[in-house]
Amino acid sequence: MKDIMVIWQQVLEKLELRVSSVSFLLWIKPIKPIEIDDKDNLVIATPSVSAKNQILRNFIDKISECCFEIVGKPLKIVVLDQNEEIEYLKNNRVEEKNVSAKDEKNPFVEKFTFDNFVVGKSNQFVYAAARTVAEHPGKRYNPLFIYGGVGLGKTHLLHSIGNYIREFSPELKIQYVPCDKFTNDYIASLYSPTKNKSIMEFRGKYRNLDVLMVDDIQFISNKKETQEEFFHTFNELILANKQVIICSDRPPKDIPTLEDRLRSRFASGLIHDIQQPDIETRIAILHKKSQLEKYYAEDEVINYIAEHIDTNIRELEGKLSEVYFLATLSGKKVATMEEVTDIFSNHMEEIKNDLTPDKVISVVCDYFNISYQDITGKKKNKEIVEPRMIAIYLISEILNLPLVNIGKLFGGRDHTTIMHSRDKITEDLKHNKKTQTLVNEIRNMLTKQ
């Protein structure tokens, strides 16, 4: 059986098609593999009881049927929390066998690199500023930190600068680590029958490198403890001239609970994000997908995807493979219109037909982490009224509902009401980088409900 870590990356890139953008960052990308062991047990762990109880409520089935068509055959699914992870450890003695099997291997993607890395508009001061660093580690843009929304290129540079550096600069030691899996890792020292040692040999790991990558920093947010001992490290690594590179969804300032220090550390280098491609740039992006993949398709059909798809380059990507997919279904070597129409018209009728008003409010509450129940209430904090008036917007504009309507979905607001939250959305759409993001990611989720 193939390793563990190729298993569950495989596992990972199935699921992430099959729940929302949402879901997959808070549920699904914590979790650590720990191994498959000799009964068929796939064992997971999570990195805390409630994660666990998602897991288990809502996705177990979805992984069991990734796993069973990628290994072909049924695997019980375990998972553990945070306190039986470290248990299950002591006792079973497989934490140093997976440790050397990721150090054996290229922890990177090795597609993704700079040549595979189409540039355009939204996303060529980030190329450019990624490749410098990758040719000169810890001297220019220190750190350098990339922000931008789902799917737009930000673990694929992350990626291509850690194969440059191994390619060329193979003596320095460079460490590539989810947000996640660094506060997993400090939290499994603290709570270590040898702590003190523990805890040394956590900062060896992380303090001893030329090159440290952190992606998703912003679940750094509400974790005091990790924060703190996060700082210490890129302080250390910072005054050693060694290069630190962070990815985010959003900028510093935009991260909640993050720390002022923190904050004021990220400013001290290089802050910029990738923005939604321009259809020039998803043309390119196709044409190259199809280049890679050996996927034939008639040009007038990369034109039709990448002027219908605007909200990531993973859907973009994606529904070009779902239409060669149908192509070669009906034994042609190459996908036409044909498949596009059938593919395009029956996704939006889907769409239509499986989406309800209560579904819409319910996306915007879990992209935001907020109640249903305040959501269409009285209050009027920035928290709640920004949200309000996106669901709002989505309704209007998807389902096409009554201003009256909505209005009674939202606690009885008057139609006037309600047409001054739909037209201020629809007019930050228009320039606001931040509305249009927020506004296509849960587009893009609702698109997957």
The other form holds:
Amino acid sequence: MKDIMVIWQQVLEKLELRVSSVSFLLWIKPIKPIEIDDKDNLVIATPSVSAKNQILRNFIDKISECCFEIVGKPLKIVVLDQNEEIEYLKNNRVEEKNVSAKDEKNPFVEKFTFDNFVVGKSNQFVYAAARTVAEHPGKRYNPLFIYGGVGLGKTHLLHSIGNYIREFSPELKIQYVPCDKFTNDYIASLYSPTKNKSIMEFRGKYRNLDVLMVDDIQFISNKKETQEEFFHTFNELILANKQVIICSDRPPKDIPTLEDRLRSRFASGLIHDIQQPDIETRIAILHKKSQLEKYYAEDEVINYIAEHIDTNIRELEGKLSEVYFLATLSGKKVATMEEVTDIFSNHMEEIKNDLTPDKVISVVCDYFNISYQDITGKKKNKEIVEPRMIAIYLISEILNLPLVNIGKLFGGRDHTTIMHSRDKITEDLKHNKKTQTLVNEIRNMLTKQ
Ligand code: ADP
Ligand code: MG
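May I ask for the structure of the form predicted in complex with adenosine-5'-diphosphate (ADP) now, the form predicted alone having been displayed?
To see the whole picture, the full complex is given below, headed by that same chain.
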């Protein structure tokens, strides 16, 4: 049985995109995955009876949908409250099972391989670097630092390196660790009653390696002691020509409160970014997923999804699976535009119901770091005018508010001024890459509120 923690982590990443951020924090995050048993039950524990009821009432379908996408077969979700959890652990000896399964288990997601990674303009250099590192660990780019936005394939690449090395150099010791696990392990060792022994164990685990991969290193900012420990781990490995690979959602220079010496260490190897995929790559990725996961869909469907979701590959494939899932519910074998229309219009409805013009304005202000007064006021400098036009465009496009009403929100501007702003952005979106990125990022922030 695959490591439940690895699977659950993937499920969480998918769920985060499908429930509101409040629900995610309140109900989904506290869930503790227990095990997947031999009968394909996925057992999860919640902290209380009311949390359990919430999950059963509102989230169970989404959880099972995401599990299906990850595991590739239907699992029955069994939800426990805190007392049932204790009882369950006692009766099922889960700890023992997990320990005995530990040696054989592959910590890497099997599907995350180089073969399954579609290479395009946005990621070809990173792909080549990752491949080189997998083929010659410790010999070439060391450290390799990969950064890029959410859902663009960083974790996929780390696991590809892991899977590759396991296959072709199985004697090498590899450790893949999300940054917060590294932090938690370290803190646990500091506060353990047998502190010295625990720290030695911690070091034994992370310094005695041929390859160390740390995912989402941006979470190390603000954690001074962990940075210190990581610095030493890092040096020891690099000095011994062991490979270090690091991923982050931003380049080292933009990670706040990162110690300078770490920053310069990161820069001593190769730093590469993954960019947003272009339309051809998005289409190719969807075709790949459709083959791989057996989510059959007409070409038109694939093209439509690729055109409409352009910032995040996780979301891209999530949409394909939602569309396919809906098709299978009505007994179809191949998804058609009918499901696409359903899903995309529902989604827009949901978003619209939650959105107000004020919220759009605040998100735009947050994004550009300007004030509400300025954006709705009279200032005419470029730093204010562009955000203002984008806010106007988004309110008119997403909320369909009459121009006159939008004018009122922006300090009583005339409806022709509003129309001009809207049309200017519409025009820019056709050819200006910067505007496309700005508008997409803000739209993404809005749909994830
Ligand atoms: P990140 O770690 O950057 O947030 P992930 O590596 O988790 O993103 O990728 C999100 C999803 O997108 C995964 O399911 C992954 O398989 C898929 N994905 C990302 N890039 C590619 C690619 N180039 N080809 C195929 N699938 C991809
Ligand atoms: Mg990731």
